[in-house]
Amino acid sequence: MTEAVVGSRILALGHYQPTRVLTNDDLAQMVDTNDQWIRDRVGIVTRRIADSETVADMATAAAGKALAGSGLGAADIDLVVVATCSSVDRSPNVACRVAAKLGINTPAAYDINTACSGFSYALATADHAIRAGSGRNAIVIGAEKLSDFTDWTDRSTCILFGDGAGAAVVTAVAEGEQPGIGPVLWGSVPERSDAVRIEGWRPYIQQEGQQVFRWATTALAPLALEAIKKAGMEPADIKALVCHQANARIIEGIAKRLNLPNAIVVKDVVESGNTSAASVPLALSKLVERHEVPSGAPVLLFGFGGGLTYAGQVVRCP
């Protein structure tokens, strides 16, 4: 890279969801629950469940869609980053498998695991790498197959989770152009790391739901406002809020405290459930595909969850 790089922007987005739909009525045949109970407590109506597809398969499908819409080819990509907490295989990492499937040669490739905040972490690290001159074009992916780790006899957790992937193609912005990815605001609350767990060799997802709910609805809005401030913007500038799709009540609680007067509050959780690291790019890709916000519009991304970790940044829609 010979020209000075001041930042990066998202060129294109893509997403993938399995075809199998699991409804609340389906779950009522498996555990002691019902459609109204689930809607009232978490706002979820359906979720998608993968059968034979792996995390890498879904990540590849989302990334391939984003790459096709970017105007770039596989040979142009020099960095692949995958955010996931549900890959069964320790090695090779998902990023290398995605690169192989898409025919991307010799990229830097790594996975990142901060659970539900993973995509915002991954997007920030790709942005930092581009700013540092370590790459020019990146694919950043959030992909999860949480159904592999769901206890389908536990009604407090099995109603929540779904599978899917979302991806973004990110490119360098030269001096004189406006960066499309704002500074990240990230951090963690490690003393509460046991609040969301996937532990051991044959694990199920376990969580302290009320503890996570209280933390998310009280502590996160000020941090999200700080992410807006770091981008040099005001709350009224934001055109959409895409936070981690944990459950509808958490999303509504954060949105109310943020008071973004001109923003669409995205609730893909209703049709997709909680897809952890995939939830933010999945929801963002759908938002852009439906043309609900114009190109260049500032959108606040904010992920949070296991760790407890959080990360957010303002991005401009491709």
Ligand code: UT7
The other form holds:
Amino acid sequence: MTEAVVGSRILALGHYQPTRVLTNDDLAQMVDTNDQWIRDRVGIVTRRIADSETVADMATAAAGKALAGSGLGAADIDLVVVATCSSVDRSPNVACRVAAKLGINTPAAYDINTACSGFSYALATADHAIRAGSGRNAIVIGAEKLSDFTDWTDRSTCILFGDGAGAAVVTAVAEGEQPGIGPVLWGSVPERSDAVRIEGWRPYIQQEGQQVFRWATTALAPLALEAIKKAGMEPADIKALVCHQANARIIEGIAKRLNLPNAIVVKDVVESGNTSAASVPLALSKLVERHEVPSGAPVLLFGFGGGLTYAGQVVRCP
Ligand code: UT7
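Please show me the structure of the same protein in the form predicted in complex with the named molecule, now that we have looked at it in the form predicted alone.
After this comes the whole thing, all chains and molecules, with the earlier chain placed first.
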């Protein structure tokens, strides 16, 4: 008889950031901006910019680290899911490239694009697949090379973005054990989906910054609270808040409204900029690497962005 799978949990995390650091002063040499404006309005101090690395290279590096830390081997992985909105190639998808590079044979391999909320969407689909019995072990990745889609002459956007990847190895949880990935709260605002765009054949990122800022700081906290409730928890149970890393002021605004009395509020945006779908797993992996939260601690993930999509869930730290 096969054991009953009741959910899934994160076994290990990994991340990758390119070595090249782009400072606010560097940007001030390129466009009419300055360090103070960027720090005050967005909270970013540095961001990493890829050189020859592709989205698949960065995804592979992060996934390789997560796999190495998981105790599993390539042969154990049934599913590879990559959240990205900045892969240049249409096919093969990034997931297949990662699987090939890591020697993972015959996995289900797919990419999803919900822009900055992508990691929580990807994590939810992996959790659902494992619960349904479609696989036992998954690698879930958020990876972006936004520098390929950045207009380096536009000061309103080029100061915001960075490149990088984060990954999680996810495994089935059997009856009697505690699931480590809570139910997802997800959705979108299709009628306002043009607020963040990467459109056309030679696209650059464009956005209605103030509109997105207002939405993020007013609409998202109640939704994030719903994700906590869906996990059967209270705000006081949450030990860390890992939001999409778009703007330190947005993160502070969401944290204030949510009022999580025992949570570290993660602001990796300061050193990494906005890496879209990579930002949540990147920040989570770095948080765990710094041993700031104990194993098993509940952490609220909440992504939001392009399409005005959003998704979040409570996960337990590996
Ligand atoms: O990840 C996808 C989801 N996206 C987001 O979550 C982004 C949400 N929005 C934001 O984070 C903020 O709206 C931004 C950081 C994008 C912009 O900050 P803001 O406080 O909304 O600035 P603003 O666009 O209203 O611009 C204020 C002023 C303008 O000048 P005037 O018209 O007041 O004279 C801009 O031209 O600041 C000017 N400005 C700059 N000045 C120096 C815009 N960009 C810059 C810059 N340096 N880089």
